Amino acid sequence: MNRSEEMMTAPENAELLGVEVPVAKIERKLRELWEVDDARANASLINLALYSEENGDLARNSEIVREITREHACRALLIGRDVSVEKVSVRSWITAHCHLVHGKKSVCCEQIAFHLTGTSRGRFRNTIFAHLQSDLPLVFWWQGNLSGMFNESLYRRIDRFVIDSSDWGDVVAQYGRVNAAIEEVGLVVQDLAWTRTYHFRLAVASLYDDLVAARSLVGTRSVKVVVSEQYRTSGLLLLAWFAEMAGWERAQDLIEDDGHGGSYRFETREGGLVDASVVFEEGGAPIGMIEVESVGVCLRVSREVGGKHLHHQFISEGHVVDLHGPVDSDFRAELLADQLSRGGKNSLFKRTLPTFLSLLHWEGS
């Protein structure tokens, strides 16, 4: 490759990733940089990949990087695929995110970053697979839509696939190939379009352990769920959710899309109709409220702009609960951290996703 086609291959702020190195000689370099100082200690507990097809996100990706190792060990691969150029080439950079332990000695965790051009699937499996610590579990961060790249030879080697279903355009095509990844090899997936609904979930069911809550929960009429238009998933999976720990079926109309939210109607164990909603509210938080309303009684978890904590409320006549809890970052990078501090299969996740789909198809309908 001349010097022309080389700048052409090259990634925006490509001088934020390190050194760069011929990819034939990753791991003799890596190896090299630890003996050059014995006052680091190179750390790993998991292969963490980050994949994105939009230019620029490889710096972007480094940053995230440099975060989520102040508290969780790894060793990271960035891997940048330019779709705008068709000859098949790889370029390579390595570098070392080191935090102080105690103020003294630097824990350090490998960082090594692909820029991929053209289609080959082969290449790029393997320089994914080649490069990966031996022993620890992989998990891979796909930003943006799916392209072809996602296919089984790659999903059956992740033992954590991590996604934003708020980025998609078309969520019920890309969420279909997702789940048939999940159905054919037990693929886990974490969506952080359900990760951002974690403490929600948290508040909406430590409430209903007020004994007043739970004998309401029978009664339920009704069901709000608010959010920003962009994390329009958010709501559809907190409203799954719900659904799905009451035991309610759905009932077979929609009740109305006007562009502004989804109107749907629930069927209750004990054969009642519950009337629910994913109402949209410009400039609001990413996820603003769940409200559930039942005869004389209100629940509701509500956060404002920016809001540093959830409102958690109960009210019902002589009866009122009125609490304060944490949030879920607005960063992506901070919730696939928190994510990774729980671990865990995601089998809570697994159990929603049947009604979530459900709810995605009755929208499309």
Given for the second form:
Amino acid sequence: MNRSEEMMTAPENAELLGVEVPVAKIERKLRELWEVDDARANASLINLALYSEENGDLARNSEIVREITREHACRALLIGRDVSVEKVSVRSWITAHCHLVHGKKSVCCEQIAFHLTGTSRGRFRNTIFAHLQSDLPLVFWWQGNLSGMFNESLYRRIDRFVIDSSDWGDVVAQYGRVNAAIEEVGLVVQDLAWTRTYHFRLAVASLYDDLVAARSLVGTRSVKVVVSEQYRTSGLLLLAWFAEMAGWERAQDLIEDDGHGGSYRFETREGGLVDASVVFEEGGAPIGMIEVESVGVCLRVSREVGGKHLHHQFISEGHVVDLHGPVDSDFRAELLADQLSRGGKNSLFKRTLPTFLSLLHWEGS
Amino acid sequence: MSNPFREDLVSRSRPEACTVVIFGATGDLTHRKLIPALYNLAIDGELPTGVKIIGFARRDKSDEVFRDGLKELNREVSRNGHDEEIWGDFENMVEYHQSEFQDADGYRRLAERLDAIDAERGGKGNRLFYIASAPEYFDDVLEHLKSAGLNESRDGCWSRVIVEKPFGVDLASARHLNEVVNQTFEEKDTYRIDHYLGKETAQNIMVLRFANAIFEPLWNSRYIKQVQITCAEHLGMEGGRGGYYDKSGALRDMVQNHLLQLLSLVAMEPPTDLSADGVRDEKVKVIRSLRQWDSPELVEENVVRAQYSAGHVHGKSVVGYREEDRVDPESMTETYVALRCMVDTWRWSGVPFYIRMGKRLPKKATEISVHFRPAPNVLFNATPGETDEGNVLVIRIQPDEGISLRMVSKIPGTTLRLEPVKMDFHYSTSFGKGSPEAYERLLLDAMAGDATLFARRDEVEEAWRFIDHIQRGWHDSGEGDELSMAEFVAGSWGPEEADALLEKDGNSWRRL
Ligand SMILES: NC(=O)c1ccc[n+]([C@@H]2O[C@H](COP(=O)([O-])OP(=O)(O)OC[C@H]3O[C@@H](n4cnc5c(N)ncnc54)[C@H](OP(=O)(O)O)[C@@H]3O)[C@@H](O)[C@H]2O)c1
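Other form of same protein, the form predicted together with the partner chain, not the form predicted on its own:
Everything in the complex follows now, all chains and molecules, and the chain you saw is the first one.
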């Protein structure tokens, strides 16, 4: 490779990725890294791969990994693919992220960054998978739209597949592919758009612990979810979850998508009709509110832009609940860390998925 | 009415809204443990909406003064820090109720107050009574709760009681307490706190044993030579602790409850299910199978007690136990105890379980070590004295929670030399996130009606039966004289007699 070609295939801010090493020497160089200082402990519970086809993401992802390794010891593999360059090439860098645990022990996690150009799927896969730590699960975070690299021979090897559907342009098509993989190989999917709804769901659930609120559920007339437009899938997931848990079925008649959100209609177990909507609010919090109304009562969980708490409210005549609770992070790294802490196979997400997909496809029906 | 939105959100039983009444709410336990635990549940969004907390104590205080006191300590000790906004909501849930434990009118007023809260909440009246007072008041509190009708479950709502340690001082007093409790609350509504069971690592013992196929086939006398449970503390009688401790001692304070609980988790058979009674049925069988040291001779042979004399801990000189503040200068209370226990079951026949607990030992550590029999003495082990030590599996309960396994390995080189090596798993290294405090988990479990991590009546009584024999052996061994009390220098690992206890079996204490 001549100098100019090398410049062309270098990722932005490569200096933040550690030491560049030849791919064939990655493991040996990592070992040398440890030999320098034996006071540090090397830890890992998972293989965490972050894949992106956007230039500049390698350095940004290295920062994300630094954050995540505070709570989750892992071997991190950063993969950046530059699709604009045709020539097939692979470059790699290694580094370690170290943190003090309880103020004393320095615990470090290894990171290998790959910068790939050109298209040679098999070669990339093999390069990457050769550097997994054996026996530990592989959590694979695919950032951005799915490309041709997302195929069975890749996802078959993944234990948890992390996406953020709020990044996607054509959500219907992209989710279609994800769903096919779920059906085909039982892929465990963790959509950060779903993680973002966690504390809203927790807050709604805890408000319905209230007896008066619980009694009001049967009479629900409307559910409104407010999101900022980028987070539409979070809004739909939250609504789908609500409908699924309440035992509602999708009713066929009202369909509307006016570009400011969508309107839907559900039928309750008792045969009542509920109007539901996901409304966009410009400049609002990713998820701004869920509001459930029945006769004379209103249950609301809301958040200000940048607010550090969720506001939980239940208002009926002579009975008011007004509390504050925790909120989901606006940062992906923290969302992923939270998701990893919760563990499990995401059964609630799987349960919600059909309703969510049906809301996504509503327009087409 | 069940809440459909709770389903699946957390994979355990669901805590229900209730009013928590804490008896002894101006005390240390409430300020340091209970309120911070409830607050941290609120911060994590785990506390059900509608929980109210009433602090019951003698002193005259307004709600505001009571809350301010709680807030001050919460700032200091809360695991997740102190957030003014969440605290603001949280403290609105807290009220103070002034009354003597013995004052019937106070309970009548309490009942009215609870009814008013229920009405406000929409009619549901779950109640959780937490008795955080000295044990001499248990009777008073329970009897008055009964007279005021507060013990009754009504309209599908529950009424539960949580009782703190010490649960009795011997079998007779524990039985008495159990009777008083059970005259007021059914056993299914009685939750006896043993905070060791709320610790993450203690819960992990069952997971380690029963979710990993490699241990259980070896978990018996054929492969295991001995088991050791060590609970070492470097502290002595700081902060006036001597007054309480001198009446209690290591055996009753730690062994009867926490350490026998750990022993039963290690030695139990796999339960048929993970229900509270499924697990506790198996645990109690272990305690019931303990060989009883029911004569002074057996006690002398199998139990060593000791006190520390002046010495050095962590580089500081410290006084001997009898010189400590609020301790009787002629005290015969043990600050150290080592026991050899035999679990007479098919599985454990012939395997000694050694327990040791002591104050003023070199460091703070609670650990369980399972010592496997060495591999047969052929091949590598043929050279005597080289590798006759078997594998050791260590479960560290605190402070540095984790699991390690000692194995034998070849030393690199052209000759065949073998040395033990250690495979070590530290929770804190792998999971950066701190575990919740034991009280958080336990309070939530009580609100959810899950008693798995609480001690059942028969467990407590069986444990006392075992302990009582030893106490009797010590204190009335015939003509009113006491069995000997060993001594060790503070900051050392206990008396020689404790070493001799294991040497008789050809074993020695593990070095920590
Ligand atoms: N502290 C701990 O960390 C801890 C740990 C495990 C178990 N425990 C157990 O928990 C229990 C409480 O411990 P603690 O340290 O919190 O005790 P503490 O600090 O001595 O508090 C005792 C409480 O009981 C109240 N009280 C005493 N006599 C009363 C009466 N006649 N009427 C009404 N209230 C009365 C006191 O109220 P006033 O202040 O108003 O007099 C105070 O609130 C004990 O059984 C202890 O063994 C404590």
